[in-house]
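In the block that follows, a single chain appears as structure tokens, in the form predicted alone.
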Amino acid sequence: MNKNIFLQSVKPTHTLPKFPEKTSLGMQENLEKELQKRGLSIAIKNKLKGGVFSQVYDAIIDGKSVVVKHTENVVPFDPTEFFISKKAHLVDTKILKLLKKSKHIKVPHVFYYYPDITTTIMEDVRNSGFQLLNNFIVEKNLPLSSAKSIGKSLALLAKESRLWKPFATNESANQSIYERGLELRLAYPNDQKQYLFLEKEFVQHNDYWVWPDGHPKNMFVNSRGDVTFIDFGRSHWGDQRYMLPNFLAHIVIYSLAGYIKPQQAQEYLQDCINAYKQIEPIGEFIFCQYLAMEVLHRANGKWIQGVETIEQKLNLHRFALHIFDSNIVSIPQLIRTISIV
């Protein structure tokens, strides 16, 4: 398994690594043509929001509504950044398929997988009346009633997949830490103890799998708070603990940002905290850093909508330093600090 990935540290170069090239599918049109070679009675009509990794399309098969995603290598465009396998692409599909009995976890049935073309066609739960968290969020109206159905399926989801046998991943514990703390390292210059005691901790509890990127971009929730996840080819094996505070991590950042008024954020990570505690315990101090990590991550609006503004920016880093500097402890003390930043 890819569990012991390590990294040298970054530095200036003027010849770049030579990295493979992208297929010629990563156009539309030559997609529908090769799924169509295929034997598919299929039209790709609009590409969807998101899909920072992946080309994600509407689709038609026989009349009916599907979606249509498709993977292609990623070429870092700066010296920080990885450089991502479109077998990222199989790992997505892998986990569908290992939760495609779970009487718990809802995700999209899989109609067809072609690993040669890193492309799935699968369905659209929108037709069962799911919409993306993140577009209510950014609309400023998150369904409340989401919390307890997304703090509960996040347990469930860590319960369960402790089950599963190991299974390689396309990225490990080490990559997936050395690019979320990499904004922790930078507000931290001369002194890195944060980041190297989440390292530490994120790495050496690598022996059940993790989903990185459970955030509301990849989770479909309907009107009774249902959820659906999607989206798991960055996943790979680490802390099962970071799940929780990054995904509510999300919420602090959107009513920081002005998207979620700072009651309701703190009704929700306390619902959803809650929910979760049910099935899973929580270690309050771990939970907290993990939380302020990814809002420090995410605090210039890095793959994700609606932070843009200089006052926007500085209440992430606010809230994020606070959490670190005073040494907050505790998820009581956390929350609170949400409306006082």
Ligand SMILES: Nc1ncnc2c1ncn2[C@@H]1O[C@H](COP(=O)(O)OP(=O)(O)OP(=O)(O)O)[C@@H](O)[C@H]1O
Contents of the next structure:
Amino acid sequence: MNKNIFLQSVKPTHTLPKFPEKTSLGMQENLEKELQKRGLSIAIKNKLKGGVFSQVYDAIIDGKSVVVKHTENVVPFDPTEFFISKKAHLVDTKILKLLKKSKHIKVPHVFYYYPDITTTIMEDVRNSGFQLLNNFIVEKNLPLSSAKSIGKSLALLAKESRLWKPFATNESANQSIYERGLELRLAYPNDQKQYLFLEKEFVQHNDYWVWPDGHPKNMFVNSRGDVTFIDFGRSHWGDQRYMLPNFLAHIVIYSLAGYIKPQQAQEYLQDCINAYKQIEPIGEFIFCQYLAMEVLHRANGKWIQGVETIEQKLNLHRFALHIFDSNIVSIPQLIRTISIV
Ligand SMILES: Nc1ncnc2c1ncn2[C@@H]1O[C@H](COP(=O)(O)OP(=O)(O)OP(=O)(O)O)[C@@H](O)[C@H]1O
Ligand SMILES: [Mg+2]
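What would the structure be for the form predicted in complex with this ligand, rather than the form predicted alone?
What follows is the whole complex; the chain from before opens it.
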């Protein structure tokens, strides 16, 4: 007798939907041959670290170093994940092109774009002195000068993108908060009040475009504190108030995980928030809630480098639950919490 008829196994026993196949261009040598067939004199060299959803390489074209980004469909590996179509790539490149004209926000220049094979060849921003912000952080060397420029750029990104005409994205606000809020749902299993409130806010405020992946693995900074943003494929129409707390959650996460001194993190948050506020208003309560949701999302180490030990994970949980359970509603209270949990 089957007693498990109401259980959904992590390894589903029912037939999975037939997901679209990946193409052979997911293999480096096939992609290189295909690009050569299209007339490029290209040599693809190394796969770059990161690149969870796409295959990203450095390459040489006519003696110049460039970055090649190729995207395949991402098939879910358990029932809490969803299928991410390679069409996200088209959204990514669309945003790079929209922002090309921006006076305020820097993104890599697109050299070649092949939408039919979801491949883009772009400027390697490391050639102009930029380094990935995440690398500075994990080396315990966060440049404080980046706080102001990132705060300002995120605010200007929100403001400028409000002038864009609507276009189709690959993901929706509902899908995005479902993924990013999953750990919050699990943290409050009985009524899910905290999650449901944020879901409502996130989905109802969807008149404008949101970059939900604005974290240190998708930001480059240089010694002057200038910033370059990458990786817009998963963006969608949703609540723009999410972008700043989503970024700053990562500063809190890396502080609680031991990579940034609490006092430095507090200063960083304050500088970044001040710069943002000169351009865009901040709702403090929703800021605290979104930030804590993201800390919980990463608390078990999901898609983040360097959150591995029991101590680190417990610190993240303690901080996030403190925000929700102790009624932290203002930014000064949240900033103080970094050094007291
Ligand atoms: N234009 C660029 N110049 C230099 N390095 C780049 C550039 N674009 C991407 N990279 C590097 O490749 C990594 C992965 O790129 P990207 O974030 O676009 O891919 P992804 O698969 O969508 O990422 P993830 O899922 O890991 O967030 C980046 O973290 C960065 O280190
Ligand atoms: Mg990325």
